[in-house]
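What follows is one chain in structure tokens, specifically the form predicted on its own.
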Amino acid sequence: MLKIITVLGARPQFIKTCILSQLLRFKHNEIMIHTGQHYDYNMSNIFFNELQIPKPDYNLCIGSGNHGFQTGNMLIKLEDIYLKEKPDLIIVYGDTNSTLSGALCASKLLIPVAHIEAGLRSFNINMPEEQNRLLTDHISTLLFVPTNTAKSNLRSEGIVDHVYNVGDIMFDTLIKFKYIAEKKSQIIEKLNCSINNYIVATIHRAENTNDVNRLKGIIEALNECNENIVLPLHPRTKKCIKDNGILVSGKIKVIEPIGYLDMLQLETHCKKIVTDSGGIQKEAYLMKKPCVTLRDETEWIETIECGWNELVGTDKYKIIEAIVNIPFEKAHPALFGDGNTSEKIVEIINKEERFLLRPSF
């Protein structure tokens, strides 16, 4: 049995360790810490009680910041947590300041690292995700990537043992709650949202919410497109039309942050999907629902070669261009595994068993 602390700090990442958590737990001690770099309840504590992920052993509480500040603050909080409790192994998720503090931390102590989702790249090393990528997976020890895709890019840059293509885990997770969220959740009747008649859209990324053209850009895009739209509104990006006086249509109808459930439930039931967030490019696609992106490259590059999916920056007129004309009829191949990640992660973890024990600290 592996002592096993798992690393979460963000939306993504209570989705992605929602079933491997509970499959962990089978023979292995898991300790969970979460950072707090999510801290809102509807950032957060819903999809713990949602998912029914188990409250975390630590919370760090380190909230918002600029990233010097939440990556050392992370790491001074990890160091003793990690030296408390001994662990075999550190996991951490995605891309975020969580993960790679959670991995530099281990990394530093020599404990071994298990990086899911390894291997995604924008190939913009600006994007601070693409940094914590870059930097996670080359002092991680197992790496679980996504797609083929995923497993080239870490071979081009000389990362060969230890890389196991499962597939993506979030798609475990879409697949046994979509079907929930259809019996439980009620956003559709509260909006008064008719049924393949309305768009979804967010707006999260730094380059966008930090950039006012960019951000004002996207806006009346929105606001000119003539569909009607739902847009969960990220807090950040919420004071940021504020304080800079960007007006937003009425027929966009904003609410706050929401939940998992009520998020499937948006995606099941919406006609297309104009998002900046990596995540909701795939859960588009996996709904196959066409699907606009808000940024001038993507990690997903595969949902864009299949035509799923358009890249289209922060141009008015090309958002809108997209919104009206991206079509709905095309293939669309398994890219993302069969829906048992989390199965796959385990057996290689028990596999690895052996290789993962070191001698006590």
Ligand code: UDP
Second form
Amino acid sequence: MLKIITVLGARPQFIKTCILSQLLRFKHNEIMIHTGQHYDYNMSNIFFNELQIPKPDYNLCIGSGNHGFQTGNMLIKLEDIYLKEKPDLIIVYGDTNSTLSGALCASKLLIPVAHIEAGLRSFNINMPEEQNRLLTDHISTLLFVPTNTAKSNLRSEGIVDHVYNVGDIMFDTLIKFKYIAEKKSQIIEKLNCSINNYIVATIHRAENTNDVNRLKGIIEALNECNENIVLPLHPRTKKCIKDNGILVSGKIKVIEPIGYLDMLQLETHCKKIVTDSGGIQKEAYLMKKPCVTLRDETEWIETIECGWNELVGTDKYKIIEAIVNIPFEKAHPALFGDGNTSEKIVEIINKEERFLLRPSF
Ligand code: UD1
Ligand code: UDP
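Given the form predicted on its own above, produce the structure of the same protein in the form predicted in complex with ligand UDP.
Now the complete complex, all chains and molecules, led by this one.
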């Protein structure tokens, strides 16, 4: 039995952990640390409730702030807990500041790190996520990649040992909750949406919200594209729209961030998806929905290559054209595994258990 600390803090990480955490606890002792990076009810607690994720053993209550403030404060608080709990392994997910802090703190104390969703690259080092994932990969012991592209990205950086392609962990959660969402969610009725006749849009990337011209391009495209749009708005984007006085058409249904079940339900019954989210690009593919991605590059290039996703950046005319013209592709290869990623990760951790360097503390 290992003592495993899972570090998480942002919305997609709650969604990623839910099944793995359950499976790990059959054999191992899992301690969960929530950094508090996301803290609003509908950015955090709603996911713990809906997905029945155990209450975190610690909440560091770090909150929002600049990167140095957030990462540094997490490091300080994590170190105290790691030293007290003396874990055998740290698990981190994805590419947020919580990911990097969790991994870096472990690495300094010589505690092995398992990085889930390793190997992804946008090759844009200006993105905070690219910095976080690159650094995390280089100090991780077990690297769980979702795609072959991610595996070859690691190989080209000289990382070849203990790299496992296990598929995408978000697929596990999607499969489990899609039908529960169908039964429980009433979002379609509540928003008065007609099936297959609306677009779900999300915007939150730093590169789109920190640059007012990019954000304006996106919002103007949504205003003018002549589609029914539902826009669950990340608090970061809401603030930027307000601070910069950007006009959002009254025809767009702007709502607060929603829970996972409502999100799945909106994705299931929409016509198309417009987003700058990493997770939602994958969900669009898994739901067989054409996706227009509001970025200049993506880590999920397979979805572009097979025609279901189009990268358009933030030029208003390009976005509108893509929304109108993106085709409904027929071929749908299994890009993200078969939905049992969590199971595979547990098997590998169990197998690797005896090779893990036991920290001496
Ligand atoms: C973070 C991740 C990003 C991930 C996203 C998932 C980093 C650097 N970025 O971006 O990779 O895609 O989470 O959603 O880690 N805010 C609230 N309430 C909250 C949380 C945030 O109001 O509960 C507002 C604050 O004004 C805050 C801003 O959103 O300053 C940004 O939050 P932050 O966690 O820094 O980054 P995200 O944009 O959420
Ligand atoms: N999501 C959600 N409610 C929302 C917006 C997104 O439940 O209002 C889910 C979405 O279905 C996906 C995940 O959050 O599973 C994606 O997280 P986000 O877009 O915040 O981050 P990213 O994946 O870009 O890191």
